[in-house]
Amino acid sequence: MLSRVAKNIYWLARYLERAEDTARMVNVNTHLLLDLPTIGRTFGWEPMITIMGSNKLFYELHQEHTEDNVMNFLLDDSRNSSSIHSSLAQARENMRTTREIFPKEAWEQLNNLYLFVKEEEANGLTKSNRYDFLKQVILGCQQFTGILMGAMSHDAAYNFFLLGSYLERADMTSRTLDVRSANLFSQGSEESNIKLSPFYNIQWMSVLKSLTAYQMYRQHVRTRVKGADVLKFLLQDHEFPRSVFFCLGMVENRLSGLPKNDSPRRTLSHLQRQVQAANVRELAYQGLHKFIDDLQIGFGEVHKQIAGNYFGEVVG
């Protein structure tokens, strides 16, 4: 396979998985935020643009973090690469130029929802259709992998797709685990925290919910909702497809069907391991967000390993 197609579906996946999970994020700090009251609220709409890692940009753009600006900044500005319309305008792209590796049905999905968030993306910035605009889209990507599942050969080429999805779903779970416990946790307990903040539960909900774990936690974890919970689950979980030893284990699998893979893999394992030994109840209230710094450091070496084995990259 030619290192300029390998790096056009890697770059596929990523943009793809990133369309989506900021349609699911989106959706649910809406309905977060009109469940908790508007006195006392700890964090608004700015947790989005850290989360994504553009707030250097948006403040280039924008000067507060008002309701308004964040959604033209996260659903439609083409200024923002990140955007869901920018990041399904490069998925597109990427796909365009290897359309000849994937099913006619996957280019079809694709090119269709790319058409449909480009009419109705205005629509989509109301509150009263925000909600069916992003549903539409989370479906939308769901439907193109379920497509490469079913009828795409599982070879090189599916290789690099689920490295870039993987990837970034690492990515994305750590950042959302960093950026929403930043306020949920103080230096007490769990029961400490729960007793000043009446909404302390609804807010790690909302966490879950964000990276469509709510279900599968209540089904394996069979307790209410508490903060340590939520990161072991969502950082140590063997089975759930968002946790990151889960995510890593996917990238490391993908790596084994490829060549000149040994760098990238012994990255990998260091990683899982370091997931693996945490000491999550700890971590959720010293050393969290140092933690999850040195795993997402250790996500840029894989993608730069991978950009230089396969793309022929040297990545600064």
Second form
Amino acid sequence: MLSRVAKNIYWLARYLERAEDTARMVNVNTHLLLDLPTIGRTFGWEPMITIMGSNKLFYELHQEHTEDNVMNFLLDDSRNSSSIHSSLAQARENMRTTREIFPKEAWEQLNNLYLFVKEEEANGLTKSNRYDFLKQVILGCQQFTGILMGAMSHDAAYNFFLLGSYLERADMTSRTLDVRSANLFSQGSEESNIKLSPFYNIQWMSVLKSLTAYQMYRQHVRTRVKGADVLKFLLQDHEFPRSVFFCLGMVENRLSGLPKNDSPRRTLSHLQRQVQAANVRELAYQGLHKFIDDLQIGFGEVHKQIAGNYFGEVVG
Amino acid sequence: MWVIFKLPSPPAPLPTGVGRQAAPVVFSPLPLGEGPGVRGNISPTLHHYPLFHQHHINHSSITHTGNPQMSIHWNQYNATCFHDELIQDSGEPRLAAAALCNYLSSLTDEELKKRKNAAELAILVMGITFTVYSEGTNIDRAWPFDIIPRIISKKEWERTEAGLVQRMTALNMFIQDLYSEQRIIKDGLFPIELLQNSKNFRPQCVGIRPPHRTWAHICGSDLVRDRDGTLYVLEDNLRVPSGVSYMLENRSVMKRTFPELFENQNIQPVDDYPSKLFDMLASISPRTEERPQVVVLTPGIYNSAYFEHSYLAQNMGAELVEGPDLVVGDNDCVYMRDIQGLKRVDVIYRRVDDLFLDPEVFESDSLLGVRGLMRAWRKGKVALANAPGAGVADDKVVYSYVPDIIKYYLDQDPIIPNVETYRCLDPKQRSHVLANLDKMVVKPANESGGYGMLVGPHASTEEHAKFAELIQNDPRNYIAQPALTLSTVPTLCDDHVEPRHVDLRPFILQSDSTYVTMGGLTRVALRKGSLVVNSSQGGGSKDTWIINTEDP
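Show the form predicted together with the partner chain, please, because up to now only the form predicted alone has appeared in this conversation.
Full assembly next; the chain just shown is listed first.
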């Protein structure tokens, strides 16, 4: 397949995953904030900006991280290239140039989703309609990936799609863990936290929920929601499709079906070992931020190698 | 715990059935025409149905002979100043259109509106778009479409088809001749000055003999019908004709919108075009591979026909490539940059104009083309469709010679006539044109898309003066034709039908054999009275049905 096409498909997948993950994050956090007392709460709208790595841009555009500003920024601001609107617009633009590769209904689905967001995004800004709006975005993305899974040959093009999806997802999961844990673990020891704050638990639950992991966590971890266990589940679980380890495995797996895959596969096994070997209970209290920083440098490395090997881009 | 899940419900239904849902509820309780005698016997709750009908009748100022609540009244449709494709002067539908017309007049206002909305929705959802230049970021526009099809009987179509095959065959022989012996010039039938001044003659192509001696592999000829019912060829597009994807998509929108009409009539399918196109392209491959590597070369997403490039690549299973995706090797073979490395390309269906194809030979700053492509083509390492230089024959002055060209190469009379054409280069014809500008359509020789032309009867005195000057300054570049009264097709305007002018662009594929699409793209001038059908200038399109009326 053409290098240019491979590159567009890879980015299509990344933008689509980004839109979905952002929608999940905003939805859960909107709900969480309804449960938290407004006085003395340590968690607000700002961490969502931090998770997206967009603090600089955000404060160039806005003075304060009020709900309106943050929602506007994350949902429909075209100046933010990671807003749901921009992500879907770019996903669609990438697909427009690679339409002939995908089943027709996949294009119709994405086009529809984009038109829906364009039409309805004002609704997403109001509290009462936001849940439905975001749910439609999430479902729309899921339908798209479902169509590909069920109606597209699992060929090189599909491999590039999954490469993009899982690499983006690994990145988003690690970002969520980084920002939210920093906030939660800094409050002292786990036991004292649980005693002191009745809201401690629901915050960890929200971390799970924003990665749609709550139910699976309950089924597979079988303990009450505790910070270190949540961290372990989202970093190391072998079966949950949003854990960092799982995502890396999928990237590796898809690479194995492509030519010239030596260098990115080496980087990936190294990353997988790094995740697997981490002592999560210790990390929770010390060095988590640095650990995730290292992981993200690794993701960046994998991206560069993919771009260099397949897209004909100069590895810088 | 085991949970039995409901089967997942299907996604939102296609717009197809939408129109039918409302009908039984509102209109079926009483058959129409039942008088008060019947009404007396039914329960009071049903009374409002017949009353509703009467109410409708009383407030209508026009006397209806048909059913009062129906929205299309063919007896009110007046296209008698024109040749109408569906309705005869008597007001009766033509034979091939009878089933459609009866069906349409059986639809209520409400239903018709629903079908129209459903079709529009389908177009939006299917992402059928065309691109208009300089619209900033909003470059994609939904395709304007009218749900009432244009109908041609199969018998008439067969004759037209034969005429198009004849025309293409002669034109390809003509192009081959121009780039080799130039017999037609030596024999005095075609003036050499025309060739010397032709914008689309490529001296770089002289001496080349492409496979099957075919230069124009894909042609879109524009046909129009005059007041007297005669079908004429208005022009031949031999460079990079577009529109075929809209022809195919129009059909699929219509199948979604009016499935019942397709069930009950013998409407000839059009869907085989992409596979015919692939077969034709494969037949000119320089290598005898089982499945040659065919690519579609597009100028990119900002081209107005990008939708079509992508559509055709998708439906042929070919790669859609842009100039920078291709590279010509030291061995003069063409390769595409693939994730595995370089891959040899056999056939390029290029949708890039000649002059941008190869910066080595033509425009040296072109970013759309491929350096060395002409070299590869000349050496026979790659096939190009259409061949560079084929456009020499779609010059509008050359057009005026086509009847002679057919006679010269095939020794036949043209099956489909040309529109009478005055060459401004000829002093006598020029003075006739200048004296009658208000009755003429003046066209520059080498423009397409309806740009730069004068529609005399609709133009102002200033425009007449401007064109008189243009013609005098560059007579070679202009032809004039008497303004035809283009035929019309009923077109939905708000809640009723009005005649709108149409043309027809069938597509012809030629290499070792020739294929003509079943019908073609019917373009319609949506503005009342307008004769300009180009989508860039307020035109829309309709589905085109070739109906076999002779089958049981």
